[in-house]
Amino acid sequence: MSEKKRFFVKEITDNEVTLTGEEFAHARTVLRLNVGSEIVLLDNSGREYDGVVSSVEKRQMTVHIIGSYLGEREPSTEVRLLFGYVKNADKNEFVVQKATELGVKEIALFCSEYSSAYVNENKLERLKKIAQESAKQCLRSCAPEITYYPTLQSALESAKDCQNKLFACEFFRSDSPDGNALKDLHGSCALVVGSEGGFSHAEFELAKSLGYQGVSLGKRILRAETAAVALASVVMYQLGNFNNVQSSGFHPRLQG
């Protein structure tokens, strides 16, 4: 049996919810949903709401809530990805998509010393849409928050409350005294990955002054988007999120 179609709404405060905008257009025009269709509504609270379409109008449909429950696919530990925005829009979308699938809670974009790309409101809205679509595809209850910081320092300071702060850079040596930062992780994590130009030594020193530990991703130089996915995957594994998914009775499926 196929999964019920999933839709994001701003908030759910009653037993009747109105679906409008792009979500309505997708439900009505693409999926051809009609009165009696069973769907799942998401409000980014971590809860999921079973609903039945009760009426369909020209620009909206009404959904009657018949039950709610706490979603079981959200990671128990918060992971934030701080990613240096790159020029290629497809690469930024790739990072957002894969980080969402891996369970990242927030994706903070920033510009650094060697960055040559810029972010505007349209680009940010596009990435938020990618995050929502990816969250629905992988059956998450929440879509990651997408934020933008104009400087590396402001992005680093935004994660000051995280228990682990990891800063990936190619000139950090994994055999240094603090080179085991990826082992035995516990608690919330902030992961920093640079853009195409990488980081300067001054930026690394800034990160260390704010409590970040350097981490190495091996001897090979990785593209920014590869490094982001690789680091997020390793951290999720070390935090036990992959094991937690299996123990809950949910078995991931490969989806095209």
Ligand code: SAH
Contents of the next structure:
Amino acid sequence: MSEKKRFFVKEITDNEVTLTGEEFAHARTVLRLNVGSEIVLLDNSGREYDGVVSSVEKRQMTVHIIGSYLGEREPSTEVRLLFGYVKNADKNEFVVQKATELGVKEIALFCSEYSSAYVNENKLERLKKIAQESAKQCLRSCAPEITYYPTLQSALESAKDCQNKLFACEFFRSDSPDGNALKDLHGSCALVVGSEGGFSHAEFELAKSLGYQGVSLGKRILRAETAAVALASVVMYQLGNFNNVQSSGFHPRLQG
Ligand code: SAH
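Could you give the coordinates for the form predicted together with S-adenosyl-L-homocysteine, as opposed to the form predicted alone above?
Starting with the chain above, the whole complex follows.
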């Protein structure tokens, strides 16, 4: 069964919702939706709204909402990825796309001592778009927030409320084989992965002083984008997010 097309709108406060801008252009010119087309609207609240196109104008279309329900695919636990922005734009896009598919709630990009990449508003806008497209494709109800912090410290501090703060450090060596912070994870997680330049010892010390635990991803040095996907995957698995068991009595498509 092919899924209904999904569109993000800023907010849904009424049974009649107007689709404008790029989402409208995509619906109209690429997908050729018309009056009567059934679609799903998303407002990043976690709810999904079934709607039917009720009128089409030159620059917008109106969608009549016929029901809403809580999306069933968002992870139950919040995971934030703090990623050192890399020079190659494609690699940042890759990380945003994969982290979105894996269920990450926020992707915070930062610049650190050994990174020389330059972030601007256009690049962030592009990444937000990639997150939205990826969220639609993998049937999430929410696109992750994309934020930018000019320093590692501000990025680290932004996640201070997370229950687990994990800092992937290429020169971290754990004291014992059992001392792996990736085991037995419960609760919200902040995951820090550096850019291609990696981290300095002073940065690792700073992270530790802010409550972050070093984690190793093995004896090989991974590329930044590999490390981000590997760490997010392991954490999602540990948090039980790779389960696909239908919980009894759960009817996500009930209207309400
Ligand atoms: N230029 C650095 C490597 C940077 S790798 C060097 O040559 O040493 C980019 C980031 O990926 C690192 O900052 C770290 O966050 C993560 N990473 C890569 N390999 C890792 C490993 N084996 N263990 C933990 N983190 C790793």
